[in-house]
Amino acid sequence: MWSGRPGPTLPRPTTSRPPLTRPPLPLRVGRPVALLAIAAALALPGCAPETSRGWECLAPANPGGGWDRTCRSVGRVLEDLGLSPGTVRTTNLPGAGGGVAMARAVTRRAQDPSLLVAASSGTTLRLAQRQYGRLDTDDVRWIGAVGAEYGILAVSRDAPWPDLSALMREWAADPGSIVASGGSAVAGQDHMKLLLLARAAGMDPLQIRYVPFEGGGEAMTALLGGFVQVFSGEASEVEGQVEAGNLRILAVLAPERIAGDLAGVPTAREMGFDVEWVTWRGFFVPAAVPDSVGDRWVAVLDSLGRSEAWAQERVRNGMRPFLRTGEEFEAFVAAQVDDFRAMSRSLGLLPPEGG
Amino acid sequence: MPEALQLLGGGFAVALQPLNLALVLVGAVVGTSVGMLPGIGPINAIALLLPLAFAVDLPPESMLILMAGIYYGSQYGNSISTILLNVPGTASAVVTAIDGHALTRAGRAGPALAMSAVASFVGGTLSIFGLVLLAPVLSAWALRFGPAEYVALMVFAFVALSSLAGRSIPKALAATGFGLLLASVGLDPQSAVPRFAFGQLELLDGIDFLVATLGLFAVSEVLTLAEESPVGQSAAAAWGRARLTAAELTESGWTMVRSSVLGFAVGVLPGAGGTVASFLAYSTEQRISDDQGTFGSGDLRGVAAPEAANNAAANGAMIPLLTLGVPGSGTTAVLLGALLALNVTPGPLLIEQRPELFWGLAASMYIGNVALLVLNLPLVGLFVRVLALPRWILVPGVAALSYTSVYAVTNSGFDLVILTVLGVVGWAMRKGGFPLAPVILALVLGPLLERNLRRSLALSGGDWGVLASSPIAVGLWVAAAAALALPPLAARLRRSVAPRAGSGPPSP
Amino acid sequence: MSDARRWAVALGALGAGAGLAALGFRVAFVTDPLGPRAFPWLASALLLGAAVGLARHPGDDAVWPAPDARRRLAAVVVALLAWSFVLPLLGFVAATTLLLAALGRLFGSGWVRGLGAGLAVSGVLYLLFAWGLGLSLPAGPWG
């Protein structure tokens, strides 16, 4: 589907090297200070080793966020494995929950063969909800995902529900009696998990009471403080409290049980609710790069994803194995966006048809 | 608590190991330097150093000690550039700018910088004792703060800060309204509706706080200076002594202690802490100790209060981070990521499971604070020399620093245009006698108030009674009412005792 | 028209405009009883209140800048905006050197001194941000 796009024949490198020969300085002209200043001003950036060439990873958020960590950790491993020409530079371009970075990859950097942009399920969700203006899935080339977390549902230690079925039974019987918290905005990832679950339980998703907080930590605090009854988030967010016995995880929204410390927690599917939430972390690149460049990115991410070095780094970042690249990943993204879009439509977040 | 002190002793054994001692010093110096760049702060430095630290395989406690050094070193750094150049990069620095930069203009930059270093030291040190002795108790206190309690706290903060309003009520209202308007730009997280974004992708995440403070303060200052006579040697003719006198220290002593306690208590609250602490400490001190009406026009206590509170709050924020796993700010979020990467799980068990980590960190914070004081006090004399630069370098330099910081953080030309527009707005507001602090205040507190109010009502199903349904909330409402009622009463009392009534402080 | 009246008109227009714009914030489904309009309306009420207050009790007029000061101000604003636009084209050091030289002139230096100082300051800033902190600043066509 990508090869059909009429791409330019040659990539125009936006990070050109300094010319091999500089024009000689006009030494005898007056005001040598000023000229020297201008000449040095032009020359100085050329001396900067890591900022002028090599690969660049665009993190669509401020330092410290998930996208930023994706860029930095993947960049480092690419460098260590010798898969990249030198260092991989991380640039933070926050805005519109990733929309500004995507817009830049579609416009100003559309043909940049050295640009990688970090993405996640948050990206596909916002795309599906048309929060990036006119941008759509086809405007970029999806390369691959290299790791993932799975959604979880947690309740406090002394909550009356022994398992997910009990919770959903009571929730469906009296939707107003239960309030859930999550770290994402309304219609964001943590909310969407609950909406999908409600739909799977045969409830009207609109009846779910969801209160958004600033990040998973605060949402979890609200559960610990007894202000809400259910927390929707990621496993890593509640790890410490689960270990201390203050919280219980009722279900993981994964295709099968997660190995390791969460092996005892059933999946939602086991409990009869066909819901999965993969918070994948991966990349796209500008769509206008030639196929050879796109294929190179796919190959690079593929070898990264299979490496031992990445496996270690992935664990450090609290991610579970999840490797999808190339066409498989494109299909995955397309299906995810369709699914999110249908859900958002049924909630009235999007106009019913053709929107 | 002899047991805690014994454990702290063990912590000192960890912190005083040569490697850790070196790391805390490196962190403090790097943090101070990076912190001087407005808005860059510790996040970037930590994000940059983290891979290096992993590469050399530092043990977890050493890594944490290094990052904590950067973290509170940067608290010093931004105060330095704010006091000298009026380039506040954080909400807390905005408060310091009010009196700090006024002191610089009055030729007393030296004492202001020294006071900022001493107050940071006092705030940092006192709060470490709080951290060591009260961590478990305080994490329980943080949990009892639900949305309704935050609403009461924000209302209290707004009321308490009416003292920043300046002399004209309509102008203060206008500034507050403008700040609220700026704050509501962007995608509303509680309804997924874009507000005042005009279809611009760049506006969907709202207006970056750094853009607002630098525009309203730094750029508008550059414009104001451009309007004044263009010649002149330097921004401030003199910078005063580089030392504090004993009288200045004693005068600010209780200010620092009170502000440290307040800052620490508020800093423990995730999500509100750091930003509110300095504002609250400043206004509290203004109420308690400003009998001459000098706050706002260059009072050393106006520097001491926010600086002590800010550092105390930074340490307080370690409590929810370590015991709940909840980051209270962007910086602690980076620390959280680092902890997880080190396979350290923050949570209620952390202190028991990893004593070397918790106590080593506490002890190294203490050492770091001493190091920062020892490093910074002698450097005050050096820092103030930046004011000796001729005006034609200094003022353009401030502009370039502000613009570069914004561009380096946002990478967006759009934000640079907003920065310029807000600079012009800030300049016009100064000309028209509008106070600038309420704009920042509304920008910081407005979203916290709105989100928590809407959360409370969503939780209660629309019942407003929820706002006063807990003892903490009721206590805060009473405090707010007192803050509203007491100053007029006190003023009347003072007037009846002595006929010399100090009018409200001029706005910054 | 006095200063205060002019401010009152401006604030009134801003408040009214914001209030009207907030009318258009339509939620797809109700998530909280207050909704997204309440706070913008509070802001617009404050602005309108301020406008009425200023119109009824005008204070002293500000001293607005003389024509030459106004030209200087305009020049600063133009220089800053120009920097924003030429930055990606010229690269950081060149653009910033020019900005500092232009601003330096407005603050009483000559071109030569201004360029020299501008190069020094922008070089330091570039090294600090790009090398020291690994933040990306445009290197420009010569990078």
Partner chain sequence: MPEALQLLGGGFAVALQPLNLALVLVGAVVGTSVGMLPGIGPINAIALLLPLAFAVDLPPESMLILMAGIYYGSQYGNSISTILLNVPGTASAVVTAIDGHALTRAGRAGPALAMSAVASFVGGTLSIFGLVLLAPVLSAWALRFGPAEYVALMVFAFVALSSLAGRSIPKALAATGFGLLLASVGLDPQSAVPRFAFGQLELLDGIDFLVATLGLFAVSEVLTLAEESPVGQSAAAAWGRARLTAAELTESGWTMVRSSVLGFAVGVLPGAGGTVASFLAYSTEQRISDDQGTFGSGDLRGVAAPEAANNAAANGAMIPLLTLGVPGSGTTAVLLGALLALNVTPGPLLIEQRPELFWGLAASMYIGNVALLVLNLPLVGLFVRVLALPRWILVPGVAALSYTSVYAVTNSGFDLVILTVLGVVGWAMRKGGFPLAPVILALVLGPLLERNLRRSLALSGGDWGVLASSPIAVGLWVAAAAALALPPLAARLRRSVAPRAGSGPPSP
Given for the second form:
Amino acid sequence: MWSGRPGPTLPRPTTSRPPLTRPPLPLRVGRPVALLAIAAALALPGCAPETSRGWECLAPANPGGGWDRTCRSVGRVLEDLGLSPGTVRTTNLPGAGGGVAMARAVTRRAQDPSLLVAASSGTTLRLAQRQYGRLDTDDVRWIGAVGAEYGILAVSRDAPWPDLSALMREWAADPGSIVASGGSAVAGQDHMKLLLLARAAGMDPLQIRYVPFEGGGEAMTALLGGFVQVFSGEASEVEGQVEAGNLRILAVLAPERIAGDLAGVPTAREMGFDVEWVTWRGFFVPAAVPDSVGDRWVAVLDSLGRSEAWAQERVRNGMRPFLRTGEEFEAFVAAQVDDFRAMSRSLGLLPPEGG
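Please supply the coordinates for the form predicted on its own, as a counterpart to the form predicted in complex with its partner chain shown previously.
Next comes a single chain, given without company.
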């Protein structure tokens, strides 16, 4: 669900510390700290299914980001429709760009019929880059996607760039002068949006300075606090701050302008950068759960996705229609992982095939 043509170059990931000298070249399965976190989760012994407190949605990031909002919004509608046995609680488990949550699901919660884990195109991207250690797509059962949203680039209200073209001109002229934040890990989807834009602008993508956070809420706070100059995320993450006059969206990474409050925001393509990024929002469960449990989750998400209640909630959360469940969704995930792997190789983030 991404699109980008070869082109420009960009700056590197950083915080107030010195910039990262080139994002992992090749990106060997997540940085050491991330791998240690995943390994620790994988080493934990199994435990009995936690079913006594109703269903639980595991959000692999801190509150305020897309995974967190996906869990909470879906949980509300499941309760309202009577599709859940009671309250659907959200648990935030950040770490390794979603890797800690996946590891927890396939080890300690491997046979838990009450567990649903939020996922997105960021999940499949990390799997494509082998950022989750020995975890792979086959370790979970992909249940479905219930919505999608488009990527955006935002700046503070008093930022000096009137549009995306002005930003990219200055960035290309002095890559080290601008720092961006996002709610995904290095080489995750928020970072990848910047790399594709950089390439489309004729820059070296690996010069982009990028600060990763465990969720879009923290990344946006960094922008509002003046610690970074650009925020890479999704439209729904910034709409409240845009309405409050605190942020400006320079471009939406969609094939055409999106309806609603952001209808006046141009696409990157309109500004001369042929880049799109669509983020689906969905779920997986541990592969070890019985088929009957997996089939139940597919039926539940399919019912939710076709309901009017979800259509209204989806719009409130800035998501577009995107319903894929069961085998159709599993095939979609497999194809996207292959596409993302090829894209990562083209950007120099993975070694050549067979290398």
